[in-house]
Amino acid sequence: MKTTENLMNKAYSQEEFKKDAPKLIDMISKELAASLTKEMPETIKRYSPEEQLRFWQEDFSSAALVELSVLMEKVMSHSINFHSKGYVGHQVAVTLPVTALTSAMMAYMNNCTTVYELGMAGNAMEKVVIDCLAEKFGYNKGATGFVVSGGSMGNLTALVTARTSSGIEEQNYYRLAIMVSEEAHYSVERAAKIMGIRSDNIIKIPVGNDFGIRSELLERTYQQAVSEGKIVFCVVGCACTTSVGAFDNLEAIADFSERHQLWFHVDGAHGGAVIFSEKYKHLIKGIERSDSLIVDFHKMMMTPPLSTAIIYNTGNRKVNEFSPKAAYLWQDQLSEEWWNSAKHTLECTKPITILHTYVIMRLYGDDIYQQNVDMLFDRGKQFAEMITAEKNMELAMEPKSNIVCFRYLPKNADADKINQIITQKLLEDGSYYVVSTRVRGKYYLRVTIMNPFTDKACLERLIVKIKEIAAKEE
């Protein structure tokens, strides 16, 4: 019992914290400086899953306790460096350094937005930021919303809201159907299945050469669904698609949705942030006519995951989409009460991730988002021009965003096989992290430029490295 008391005293000790905190801040500062100043910092030192597991099993089984800084050095050395200029992989934010500090505050405070008293500041900050975003997206006065843990949760929440607000009786839920681009993020299909919507009722609309939904097919597809006894209640637009970064024609979808009084939801997890850019916000023209939208703070808005805004336009939404009954949390079960977040989400103990976004906006204003979007989208276009200039490379499509899909074209070898080898060799080299996708059945390298410090010289070196690998394999 005495040992436990001593450990508790040590663990909650101010002196212990003051000893550890500066070491971690110094470690992060040095890593940040190296990532931004080195010509080519290491992006990833890839261990196999078996090697990683063995390393951590051995560490965990050690009888000796360790210092925090020593343990964190191990974690950092065995993890990918998202702040490296060579990180051009998935759509994961290169977080602003200040969010390391807001993360520390979040962890210490441990507030959540379940009910007002557990997260008084967080609930209010959510409303302030949501109101700001709703106005920017052109939503009507009185728009509502909140923050959820990720785009998948956001899309699920929006679809549940659409169903509840449709007025369709529960006995007909088995007939419900949604319409969505065949290029939509898998979370939309997964959300529909979680809701009990049959696979046949997840109606996927083909895309055109620009990988945007073929809006001219919406009416015919809808009428076919109706003739089969399906009840279409929601149409989902993409802004933008994950695989190639394509934007759907939101105006055309809005026209169709209004004609048939269908809920129109926009998955703007990645591309919704273009609302801050005068140069690129035309890509989401028509979003102001949607019934709901999501945008991830942890992608183009530079916060840690998971933090996603879901916003409802004024009009069709009915409150209490989840109809929670929890007398121990609130007495009034039916009122809207924005300050009690758990009334409106699947989550209960939801952390105040809004702190990251609120702090960024108060420190830097909207301009930082505009600059980030413009820099990353511009760099995507620049990289596409560099690929086009290479005689042995091709684009999957002209990029609309910071996502660029391309591949090397060998003279006398299978293109899919060569590009798979290139992907693996780049991973083993460690200076770049590049991923892959399949576009119309063909294997492509896929780059998502998320670091504003990934410059032209860095991308030129990537092309050189790809050609060097290909030359050895052809």
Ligand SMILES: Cc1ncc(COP(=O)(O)O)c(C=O)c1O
Contents of the next structure:
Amino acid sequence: MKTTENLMNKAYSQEEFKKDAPKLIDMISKELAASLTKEMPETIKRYSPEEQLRFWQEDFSSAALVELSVLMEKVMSHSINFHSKGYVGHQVAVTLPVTALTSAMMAYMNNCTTVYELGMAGNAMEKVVIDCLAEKFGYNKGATGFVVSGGSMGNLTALVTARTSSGIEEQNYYRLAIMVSEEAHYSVERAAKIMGIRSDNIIKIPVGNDFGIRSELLERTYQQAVSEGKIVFCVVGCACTTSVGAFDNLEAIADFSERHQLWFHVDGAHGGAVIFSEKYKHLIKGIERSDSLIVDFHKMMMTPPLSTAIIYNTGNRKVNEFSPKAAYLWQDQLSEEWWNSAKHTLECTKPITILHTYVIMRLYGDDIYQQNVDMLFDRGKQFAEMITAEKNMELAMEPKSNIVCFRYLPKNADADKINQIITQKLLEDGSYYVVSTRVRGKYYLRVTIMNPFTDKACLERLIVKIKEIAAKEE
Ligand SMILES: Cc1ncc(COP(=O)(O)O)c(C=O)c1O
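Output the structure of the form predicted together with the named molecule; the preceding block shows the form predicted alone.
Time for the whole complex; same chain goes first.
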């Protein structure tokens, strides 16, 4: 039987909204306090995909309508808790609580940055923050940029811009090639493939012992590519790599790209935020000479996803890389107009995610980024020292960032196997979330410290847990 109740009046009513909102705020506040202060909060209660699906199918099929807070309790109890001190998995931001409020404002206002009028404040805020970042990164006056939905989108946008700006004619596109570290994030290769760049023209440069690009190979590799008829138009630097957190020598790449007038793009999705840290910004020396860079706000800069700055240095960029013809949005498709951001991004409707970053910078100043980077990178180093002090554990490399790869070394068993079991048992235990990677073909545990409240004691308990699991399995 269809309801006769006026659902529009109910769903849009102020009373309905006010009834639910305080309950959700209360729920978040309680979970936040427990996550950051309890000695060992629950990080993950892992249900199998089948169990999880059954649970939601059952919930969905229930005839009774539900209260919002009851539903949200269910969502939270069936989700990973990124605010837990034991969350040391992938590079997901431990969001600042204020972004729960900015998210609500964003959702309600529903402004977007497509064309100026649809997000007047948002479009201007993007420009203000991008201008500020461009200056920090040492780009020239007049640098431009936008916010896009994620690092993958940012890398794709930069490569498309690089190709347009190269001036290479379309009939030669089949010869286009890029050069990039073999350790680069997969989104770079995927972006190149989306652009139709052939697999053997995505030239992977080997890395050295520090997992940074072997810059001494750049020239020889380039000459080889040219002799094979390839047209290299772009070289990509990593700051830092995803797997082990290694930084490429950006100065060496800048020298190389300037010599051959190649577009130099830096993937700073994770590590670009070190620009705020006096202690760690040396890791990206040379970035000021790049043509473009990306940095994810939703990694080290504590916002929800997806929110990525793409910034272009002045000089090589030809604007209007997309030149979209859309008379219903703007009259002149060729003019730059920063306030009509859809002209410059692959996206059309795009939320004003800049609101999170703008608010964070206005409430706390950019010192908050310096503190976050310093605390997390310092903690990464401290954790590495703790691993080194363990006689049955080894590091994949001395960490340069908050990403630490290590493994347990059994006396008489297969190391890969034991470490796979450790990952699985930690997941079943649920107090820590640790992931894994392969380094030079070997299986390693991978910890990324994203939570400034993940203290030494918490990491000591993790090591004890790993040793206990290993002792049972050896
Ligand atoms: C170095 C690097 N680049 C790009 C990306 C892709 O970013 P996103 O997940 O925002 O698309 C990641 C994600 O982890 C990354 O680590």
